[in-house]
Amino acid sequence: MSKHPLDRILQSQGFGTRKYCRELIMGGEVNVAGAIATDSHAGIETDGLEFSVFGEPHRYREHVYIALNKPADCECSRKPSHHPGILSLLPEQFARRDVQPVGRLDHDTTGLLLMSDDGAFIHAQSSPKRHISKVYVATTHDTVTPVLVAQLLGGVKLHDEPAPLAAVTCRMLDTRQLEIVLEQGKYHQVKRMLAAAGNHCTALRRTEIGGLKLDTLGLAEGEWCCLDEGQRALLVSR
């Protein structure tokens, strides 16, 4: 059990600072357990902690493991050039607490976003030793042939890498579509393996990390939610 000032609370799940958060208190804009908090000083007991702001409610989280569906035209970057940046997707809080996304998709490609305050995942989840999979539906330009995916599962060579890169797996979704899955996650992998191939790549989305699934978490393009011990357990897994 921890017990810590509820200024500081609010101030680690990304209100403001401390002192504004003890002036929301003192304004009585901060609920505990059905009631009114007063007292920005008091220690509470943050397991199981649910309270509200403006009358919003919130589960107090140590950490934040947020998966979006990042939609089109906007850049996984705190500090984007050309397009929206996609912490404008998610609540002001999250931005305070120092959420960042888990590696990066171009701002043309769509699909399954991790992003976390927690360093250690962060880490985990985008080291290249760990091997975890990564599946994308590709749209091509050209029709796609078993030459291309033989191509793609046997590896090509892009330039500036000492070997050639190989799908962990490759299959033919529709004439110009297909699901590929990679490990490695270099730099636009997918599209320069397919121009590597022959073909290009018209549009990208990704599916699945690990073994969850977009589809399972039923976000629109755009929406997001905060991911549970079991489904963080499915990153790990496919």
Given for the second form:
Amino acid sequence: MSKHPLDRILQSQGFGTRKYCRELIMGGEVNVAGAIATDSHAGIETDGLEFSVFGEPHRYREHVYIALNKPADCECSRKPSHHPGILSLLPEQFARRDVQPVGRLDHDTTGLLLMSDDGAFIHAQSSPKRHISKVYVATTHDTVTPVLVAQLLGGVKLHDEPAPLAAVTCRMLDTRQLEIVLEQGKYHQVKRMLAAAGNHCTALRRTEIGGLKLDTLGLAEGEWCCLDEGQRALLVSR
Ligand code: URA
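Compare with the form predicted alone: the form predicted in complex with ligand URA:
Everything in the complex follows now, all chains and molecules, and the chain you saw is the first one.
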């Protein structure tokens, strides 16, 4: 059980400054348990709290864990330079909560991207020690061959890496398509591994992280959802 004043709760959920949240309440824009809330200071239980702001329903979340089906031509940076940033795809309150991507996908890479405002979660998901697998589908310029697959499985040398990097698994999906599973997340890793093996990646999509498959989330490109505990538990297993 954890009770907090409503203005503070709204602020924690990214609706704006405490003063602005108080104004929202005084303006009758906030509804709690089916009634317009008028008291900013009364303690409200946050466990399971459902409320609405401007008629839009929300659920209290101590932290948010988001899965985004990232479209192409969209940058993971908080200060995007050439394309819109991923935060522009989410409701404004998530940016105010300081939601960050867990690692990055290139601007032209599509697929599963996790985002959160929980620093411990971001750190754990990004840690190489956890060996969390990431599944990519890469489309290639040249035909894929068993030799290419063997090279990626055996390890390829990238110029700024001390040791060769290898795919955990790699299989041909089509004449110009490979599924590559990695446990590291080095800069441009899939594209650089393919280039080092003598091919060229023309399109890249991340389809799975740990045991969480993008397909099961039913998200069209550009859509996002909040992950529940069960879905989060899948992230560490495969
Ligand atoms: N590897 C890449 O080359 N790019 C990505 O966006 C992700 C993995």
